[in-house]
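Let's start with one chain on its own, the form predicted alone, as structure tokens.
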Amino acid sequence: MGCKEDYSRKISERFWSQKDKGDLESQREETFIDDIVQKRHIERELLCSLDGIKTVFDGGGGSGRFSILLAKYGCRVTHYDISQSMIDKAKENAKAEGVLDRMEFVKGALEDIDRFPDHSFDLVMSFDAPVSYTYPHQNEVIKHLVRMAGKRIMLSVSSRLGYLPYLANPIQKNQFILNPECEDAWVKWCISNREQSIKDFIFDGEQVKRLYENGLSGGDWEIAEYERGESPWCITYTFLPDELKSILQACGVKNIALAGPGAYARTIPNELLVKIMNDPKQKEEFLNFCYVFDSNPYVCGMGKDNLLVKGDI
């Protein structure tokens, strides 16, 4: 554990600081259907939660998908990220949207947010699971995020129940490719390696059991890759719904609601998802129903990647 503790932040910073990462992340909704579903769900929750919100902290704000959105709605936003390349892309996007003057950009790791005073922002948010990449400090980071919030907190973290199917499905991302002819390198890799991934697959019951029991994805392999100069995926702590709810309740958060964006979409094959997404009327009706279905507490743990939670201070 000590070794993983030493490496977790370093691996995250290198991965998210890759030169093209900001551009790629800002294009995800043009590339993958699961990103469309998840981000539309979060956007809807945010826009329903802005009553009395004037100041916002976006922890792990990336290329600015949600920080810029709230700046456009008149909020003063502190955009905080571990990656300078992400911040640079977010600044570029904010300038293009005309909201640069309503945003402050700060580089830093979520493990270091103790610098911010108590209740210093009306809304504290952190989406697409940066909290999960702070292992083994994820609980402490959540406590600090709650401490900083004056009125409301909204987070999405990696979902343990949502992650477990990945270990039995090496081609899960192919289901959500929107345009197989696009130039995205990951899309090309998923398509070209599909058959080999199936051929090489072996179900590892012990690996599945370990993730189910301890929630930790990654470790020794990622550390070895990092030491070789590569940029492996982050060491990730995955949460169970009741676990996340209990952490927030212990911090005094009230009116907690959980959701699992992508739970409905992951039941539908790629051919039908693409057909839906390419018809504006079907797309809107589909996304509207996804929001209803994915907000049901009985499916909140089975979202595609993330477990979304919101609550009042």
Ligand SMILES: C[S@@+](CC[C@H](N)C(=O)[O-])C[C@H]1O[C@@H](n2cnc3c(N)ncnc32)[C@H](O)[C@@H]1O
Given for the second form:
Amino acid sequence: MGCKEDYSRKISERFWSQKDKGDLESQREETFIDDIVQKRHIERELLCSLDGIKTVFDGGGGSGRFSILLAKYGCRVTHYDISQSMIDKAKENAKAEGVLDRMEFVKGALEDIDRFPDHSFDLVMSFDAPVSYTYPHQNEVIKHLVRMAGKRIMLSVSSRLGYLPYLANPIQKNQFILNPECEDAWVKWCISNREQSIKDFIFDGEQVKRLYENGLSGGDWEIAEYERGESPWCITYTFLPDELKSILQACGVKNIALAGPGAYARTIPNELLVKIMNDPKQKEEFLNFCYVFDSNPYVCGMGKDNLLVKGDI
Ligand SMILES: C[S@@+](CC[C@H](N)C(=O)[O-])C[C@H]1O[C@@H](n2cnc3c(N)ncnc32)[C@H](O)[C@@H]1O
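Could you present the same protein in the form predicted together with the ligand, rather than the form predicted alone shown above?
Then the entire complex follows, led off by the chain already shown.
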């Protein structure tokens, strides 16, 4: 591949190399309930798919939430990420978990994975949308991830149907705040900006229609700024469930299953979610049922940020 336009790489590297990114990514489940639901769903899906898996590639592995888990289960993991600060954080976490010797850390962009041979890992995975940050190369990146996989592929990408309701709800993240008293800067921002965000809100039919049609998290002006390499973060490409399925089918992936983590939790108000999370028994039962509900292919569109897909090679 060696993708021609290099703005997605440049912007991702700049954005994800900010100093506090690794720490923030490591603390997400302590502050937001939707992150707890998503992490639990992916963990569960991974652990029931490890049969015959000895080697793993984690593309955009971040602070190591999933790469370290699989190393703890005995896999040899190549943790690949564009950001040196994320890799440093992942190494620190892997050391604390005693699995450094089972992991290799490689700095690089998903846009450049053509250097890895065919079928070089039993399982190829990439979670929480790194593929979506490679726009306009997302389809090429998926093809290469499949090519590198020997047995199984598991990805989560930005979900178009899950993302669209945000455009009618600027306070969506408030629903998932676990503890309003906590010191986290994002939590504080969500709380202090709530009223103003409601006051300033106008439903923009054109914006919703555009995202529904082109899947891009930005208008013409933002896309032009991105293509000049000047925007602060990447334009995200959001996928539709059928679209993602077709791309994988065209690459020869079989037994494709889609899920929409966060779909069940999204229907419940904050006060009740917090109550459930603060009671260990209810929390376990709730997370178990979220997994069942969110795994139903018909709720893919109701999921939250991510669309999860797994399949066999
Ligand atoms: C939201 S985090 C997810 C991290 C991890 N997969 C997880 O679920 O905890 C996205 C990660 O993708 C990495 N990333 C973003 N764009 C990338 C690219 N083009 N190539 C490789 N990694 C990328 C970022 O540095 C960051 O660590």
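This is a predicted model, so every value here is computed, not measured. Residue numbers count along the first chain shown, from 1. Under this definition, the rigid core comprises the largest set of C-alpha atoms superposing within 1.5 Å between the forms.
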message: Rigid core superposed, CA of residue 234 - does it shift 2 Å or more between the two forms?
response: yes
